[in-house]
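First comes one chain, alone, set out as structure tokens in the form predicted alone.
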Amino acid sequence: STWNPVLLFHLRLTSFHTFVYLFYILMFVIMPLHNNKTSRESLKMDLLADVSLLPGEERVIDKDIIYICPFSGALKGKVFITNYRLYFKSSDDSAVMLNVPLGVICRVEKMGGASSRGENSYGLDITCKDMRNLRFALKQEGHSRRDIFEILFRYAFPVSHGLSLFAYLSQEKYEENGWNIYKPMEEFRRQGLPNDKWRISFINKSYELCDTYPTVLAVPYKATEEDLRKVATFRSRGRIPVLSWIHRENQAVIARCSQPLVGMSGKRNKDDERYLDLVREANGTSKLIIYDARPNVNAVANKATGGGYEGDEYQNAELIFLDIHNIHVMRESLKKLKDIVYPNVEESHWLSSLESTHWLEHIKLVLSGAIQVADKVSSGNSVVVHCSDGWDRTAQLTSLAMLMLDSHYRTLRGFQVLLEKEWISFGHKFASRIGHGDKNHADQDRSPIFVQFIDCVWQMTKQFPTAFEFNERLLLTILDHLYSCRFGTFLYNCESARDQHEVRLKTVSLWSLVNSSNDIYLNPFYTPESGRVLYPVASMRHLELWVSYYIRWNPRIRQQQQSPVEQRYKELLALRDEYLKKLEELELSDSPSSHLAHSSTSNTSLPAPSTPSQQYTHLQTPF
């Protein structure tokens, strides 16, 4: 019933040893493991803190990785892949970050093998559509790249794996519905249509006449629906000549179509010849100008495949070739440009290297062709524009000419209408040219036709800095989302395909994003001039490489992007707004008997301004 003192001492000693042992385990084994885990988790959270996931965006995998940066060398960090983007942030002091929408990825390849020697020789090579390449290195043990390669390949090319493009998964909401920006009948009415020479036809409402044309078409008043069907049999892909734009004063028009199906035997179609004469008659000009965007030799060669061009049998018409090369030449030209600008620009042979790409030469030819179209229409001649199928070079020429002729298209919303009308509704093959979600990077249909058009627009904004309501940021945003697959705007090849895939119902428009925060896309130097026709100088001496797009991934270039003049002007505008706000506050706080009211009423030479903005107009400012 009583404890032996010696036994009690041994039990206490054992308990003390057990306590010390457990304390040791807790302090030196469990706590460090917990701390390491916590530090890893906090690091992960720190790396994630910079990126906010979009509604509908989900994280798929994260992995420790080494980014082989062409400017800073090998950088350790963590990569996160979601169903929309690849996000990398370095874990060291360099704070290098990548935020790449998966739609931008053109190609994913494995670099090195399990037995590869050399530091950072095992990993992934990623080729992007936006003028950059990415390289990541991983540990060679245990096939460490297999999971990330398979996930990246699957989510970067969802169409090739039977998955939905991210635009269908996005749950973004905006104040404005961008799908309402373009309504064909409203745009025709703005141009003064229909009238006694041109009518609106709904013959294509079910895409039966032409599956790559919009449902609403403007055609000559005298042309019957049966005439349209007969002409469609003689035009490539059924893309008949239809009106794109009409000059309000002289009633000259820009019409667009595809090549006639003349073939090697020199076939004729009386209905097509008569139809083009109706286009000419609509504004009473003696001669219809037909601009064929192709080089003459290419147009002749197209006869071998059943195509061709309008010959002497088209009376009262003049055919002019514009010598703009095809999609394959443009693809190779941009590839050469990428080779000389990424990752580094070779200073010693820069001008000769740039010349060897022929990129600016192609820009010159496209602009020059559009200037000719705009000049003819401005002087009262109706024109018809086509290339082979009428959805690449034709879209470049008609939209640029309309931009030169019509100041409405130079506004922020007007430019959106122009893109929706001439590019999206008239069937530029965005899916084929860009390859949205498609793993076939070597597809011969890929080509930077739309990029080239936006470059031409940028050239015009440089030559006419006050003529455009939108700024360079809008053009960059458009090109970024051309690839991103975040919005439905540029998906698929034509309207019929978009209707079939319910793009307007199931995806968000890019214009929803733009018009919900349009301040950042406005040009502070914009001066509206409604009647002004713009004729840019299309000579090599006046054209520039668009550095802030093609070389923007170079950190040295990125630091120089902001124009100091534009920045200062924005600061002055912000200062003006601040003063106006203070004036409003003063007006609200002052009583009728205050000194401000007294001074304004006592001064009989100037009437008292009733609002702060009116007060502001009396201030003399240097700008």
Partner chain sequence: MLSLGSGGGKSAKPSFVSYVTPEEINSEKDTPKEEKHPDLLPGEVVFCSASTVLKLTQDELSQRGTFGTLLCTNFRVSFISDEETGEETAPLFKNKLYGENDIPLSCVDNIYGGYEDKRKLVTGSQVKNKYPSKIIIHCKDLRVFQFALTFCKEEDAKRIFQGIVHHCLEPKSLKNIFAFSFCENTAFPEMQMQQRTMMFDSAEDWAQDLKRTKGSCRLVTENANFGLSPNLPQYFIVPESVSEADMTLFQGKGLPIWCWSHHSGCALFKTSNLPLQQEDNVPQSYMEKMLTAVAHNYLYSVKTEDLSDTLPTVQDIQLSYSKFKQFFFIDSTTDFWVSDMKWFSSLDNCGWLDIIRQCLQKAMEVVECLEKENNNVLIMEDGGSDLCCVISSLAQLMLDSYYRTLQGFQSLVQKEWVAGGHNFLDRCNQLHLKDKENVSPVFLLFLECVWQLLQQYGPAFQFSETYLTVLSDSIHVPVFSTFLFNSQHHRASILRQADSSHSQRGTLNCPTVWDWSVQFDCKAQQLFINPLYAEKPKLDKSMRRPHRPKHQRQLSLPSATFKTPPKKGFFKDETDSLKKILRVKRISRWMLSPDSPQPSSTSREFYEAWQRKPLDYHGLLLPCLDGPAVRIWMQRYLRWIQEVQIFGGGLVTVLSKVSDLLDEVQELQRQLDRHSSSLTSNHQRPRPRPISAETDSRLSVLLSSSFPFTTLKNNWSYKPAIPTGLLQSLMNSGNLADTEDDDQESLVRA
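Starting from the form predicted alone, produce the coordinates for the form predicted in complex with its partner chain.
Next up is only this chain, free of partner chains and other molecules.
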């Protein structure tokens, strides 16, 4: 479907109205206070002209401030805070601008005191979740930072203050409703389910079996609802093994779950054992492979808290540990990475410093785990994947393996389905991991598991630049809105919580934004190849730091809107279209009879639409 220009225009208008309104406030409320020269006034107009407020976004405060830019030094300017963002523009001609959704703020602190000595020593220190820190200085007299600090604290952490997240205030309207992108039944049907081995169960329709699972589950045909209930008692938080993906040809499946509740005494559960054997039996796999994402020691340690792993009593099953570390290790690793890239990139011994963060090593482990899963499944062997609770490492492994196995998930919409399904509906605890609107920055539940997953996806797109329909920009957009709280997509920990807070009714989906302007997220080099399994190379030789995400705030790293390869390709496409058109015109003027034949050949030689201009030509072609 296409986006509606009229609607977009309407949106523009709304924000324009807001702007006019704000401008009036500024002119009549604030201006008289600052009796400045006209040049200053025009500057203020410029300042505001840049902010196009979102529908539902409201100004809260603005203030003269000094931004201590780690790259350009102290910059005088104006900060402007709304219920959605912090906006800063410098007043000198350096044109430094900040546009930070308040959702990315992790921590706000006061810096210095009223009696602090030294220039710019009094102000605010803001730590962000997206690999940067912001530092502002204010005038030392008159408690000048008190109001802005309180406002920031309140609006950046609305949940801690009993306020609504911006997603609930936003009035954005889009042509497409992104909440419709994922329909569990449709997705199961696409995979060829239900069939004679797998059935769809609605046992969890009111989240009674498992409050962190989706309502619709695919389970072995032979397992009764009673079986499922019994199994749920033996799996951590009732997260029973259910089907995530089935291989069309060989019927091998990827099933996911949480750890069995073995405990110190080494409890057994016949129902669980029999249930896993049903998973194995479904395609006649001789040995069910159970991938435990954790390191062996961690799995053992989990016994002390009632968890554990499948023991010898599981007949026809084989357990393999994938040695992926837990959320705390990942959090510390990313913290170390931030230390070496922000604000300045570590200069001496960069590679050794990078290695010491272990970030890429973790990426390698996750990817190679997923490769093993994909490899087993594509050779006809069903697998079960779990970690402790089955919502962090398990989600990484199943979704990456599915991305390798199923080309549908490499399309723009397919990828959205993958995220909705494996991450959102299966209860990756976004709220806990990200801490949306929560002032508690030191919470031990925070962890960049989803960022790590997106990094893995980026590594794959890097290695297979023609295999994905979407581009890097989509990945960046997803990560930006993972924090922004502008959309409901990543809010809350699980489906039951989302239902309770009516996310789908009261907020806009990120996919509404993406699918309403999807051409900017398309990879022009995309070459659909269904049925091909993509195995990335999980070697440090190929893994690279995602500079355009982790180091994007550094102005020394050239940020290209478009890769030069992409740019060149688009130029050539435009040139080709121009030449084809010219040729056609020449033919037409020459011999009208040959025109039809030619135009048809030229049309067939056009590849899949990839540029905006081409999109238009296609749209205008009557069918």
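Numbering follows the first chain given and starts at 1. So that the term is clear: the rigid core is the largest set of C-alpha atoms that superpose within 1.5 Å between two forms. Note that this is a predicted model, so its numbers are computed, not measured.
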Rigid core superposed: residue 581 CA moves 2 Å or more between these two forms: yes
Threshold 2 Å Cα movement between these two forms at residue 61, rigid core reference: no
